[in-house]
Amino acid sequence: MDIHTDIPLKNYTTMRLGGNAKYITEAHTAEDVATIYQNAKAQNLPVFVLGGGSNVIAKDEGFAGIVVRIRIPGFEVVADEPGSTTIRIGAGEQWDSIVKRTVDMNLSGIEAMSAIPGTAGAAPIQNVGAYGQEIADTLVSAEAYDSLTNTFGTLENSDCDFKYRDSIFRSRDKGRYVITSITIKLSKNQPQPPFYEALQKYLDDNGIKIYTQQIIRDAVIAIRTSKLPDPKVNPNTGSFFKNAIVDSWQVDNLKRISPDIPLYDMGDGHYKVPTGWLIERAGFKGQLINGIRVHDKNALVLINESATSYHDLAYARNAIIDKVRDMFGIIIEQEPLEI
């Protein structure tokens, strides 16, 4: 197991910002994970687990511990039933490669999550989702190392406490578990409408009336390509902000502020408000703030155009949050984690 020292985190995160990690290494097996944590504990060093770096922001001071890049491979069909197939996937597998492979198998359940960067093991952490699908819909379980007890175990779907872009892995048990593999159950049925609004519009606009897993994947990739900049060309983390969730008592006031505000009933007295719409109404779409560009095609996306520090990013982020709060009384939240 190779351990490298004093490595710039900006080389491993898609926003291309941040200081150095004291140590960085890779885990290719579950046993590697346990060994790294045991050695870190013996040296009283903190550990941060990094997948593809597409949903992580590194601070200027860097990380005075060990950064572990999860590279555990694996793709195994563990159950094949008349209507479904269950697959165990190594946490280090690239997510979009997994989506492509399952679409090639004519399986449904994650095809609308095509072209999302990152690793399979990172998907449950923020309950990754797009265009009407999220990992919580298909996850059977996650196999994980428990850094508190130094044991391996299985967390069932119900143990993960999935919410919109949230789970125990980034809330109450943040930093405790390291996912080594996930098990998902996918359907053998073809996708059925109605689809997520933006996806349905694309299908309608292009006269598509036959729906297969591959057609949905192709449509999602086309939509994402038109709205989201390539992080290899324009450093970004995809959607920088979560969509806002508001209580029903806020709805009347929001409609008074902006009668045309889009609201999506999520049930249980909660409504989703597209944060990109809020940011656009606040006047930030296309604007450059301290080297951070608010994407002119999708205001949820912040692009590092010329910023050189986390401070630059934080200034732009806070300016956006403050103005949206002042205009609408809604506090929008950052989606990427921070190291």
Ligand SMILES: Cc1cc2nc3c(=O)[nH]c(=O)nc-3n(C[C@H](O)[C@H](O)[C@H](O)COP(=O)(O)OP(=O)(O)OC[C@H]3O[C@@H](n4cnc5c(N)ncnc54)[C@H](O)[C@@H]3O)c2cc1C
The other form holds:
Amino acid sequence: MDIHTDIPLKNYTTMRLGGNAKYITEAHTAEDVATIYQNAKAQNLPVFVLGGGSNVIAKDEGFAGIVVRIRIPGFEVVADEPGSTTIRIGAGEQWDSIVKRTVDMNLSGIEAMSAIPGTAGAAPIQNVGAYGQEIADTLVSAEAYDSLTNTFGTLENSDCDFKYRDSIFRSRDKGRYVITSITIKLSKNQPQPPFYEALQKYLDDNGIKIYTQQIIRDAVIAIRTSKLPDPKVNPNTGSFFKNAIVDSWQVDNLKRISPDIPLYDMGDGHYKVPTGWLIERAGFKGQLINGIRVHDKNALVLINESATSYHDLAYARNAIIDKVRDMFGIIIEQEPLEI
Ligand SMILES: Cc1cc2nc3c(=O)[nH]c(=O)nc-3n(C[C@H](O)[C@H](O)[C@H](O)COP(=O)(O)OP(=O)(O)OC[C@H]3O[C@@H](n4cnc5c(N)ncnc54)[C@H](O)[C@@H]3O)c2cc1C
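So the form predicted on its own is up there; where is the form predicted together with the named molecule?
Zooming out: every chain and molecule, the one shown earlier first.
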């Protein structure tokens, strides 16, 4: 197992910021993961798990421990039933190549999550989702190394406590489990309307009335390409903020502040407010703050145009959070985790 020393984390994260990792290595098998943790423990070093680095912000001080990049491969059909196929996928597989592969097999359940960067093993961490699908809908279980007990085990879907962009992996048990593979169950039926609003609009605008997995994948890729910057060209982490969730008692006040505020009833006493709309109303869309550009097509996305430090990003982030709070009384939350 190769271990590299003093490596810039900006080379491994799509926001391209941050200091050095003291050590960086790769895990190609589940056993590698256990070995790395045991060695780190013996040397009293912290470990940080990295997939594709598309949802991680590295700080300027770097990481004085071992960064382990998960590269575990695998794609195995474990059950084939009349209406569904169940597949186990190595945590290091590229998420979008898995989506493509399952669409090629005429399976549905993750086709609307096409073109999300990153690895399969990271998908459960924030319950990745897009255009009306999220991994919680299809995940059967995740096999994981438990760094607390130094054992391997299986977490069933219900163990993960999935919520909107959240799970035990980024809240209660943050940093505890290393996912080594995921098992998903996909349907053999064609995708069924009603589709997510923006997706349905694209289908209607393009006169599309037949909904195959491939048609939905192509539509999602076209929508995403038109409004999301490519991190290889414009460093970013996708949505930098989560959408805001407010309580029903806040609704009247929000409508008084802005009668046209979009509010989506979640049916549980909460409403979702698109944070991109709040940021746009706060006047930041298209603005450049300390080298960080608020994307002119989608104000949820922050692009590192010329920032040289985490400090620059934090300044821009805080300016946005503070103004949104002052205008609407809503405290918006950063989506990417930090190392
Ligand atoms: C252009 C762009 C568009 C995006 N669009 C979307 C979108 O539509 N929907 C969405 O939900 N997200 C989106 N994202 C965010 C990101 O792609 C996802 O969160 C993705 O799942 C991150 O995968 P990764 O492998 O890059 O994880 P990383 O960024 O490397 O890691 C993310 C977190 O997961 C942890 N982690 C990673 N792998 C493992 C593992 N095997 N076991 C345990 N912990 C692990 C890390 O420690 C870290 O805390 C987008 C990002 C970009 C840049």
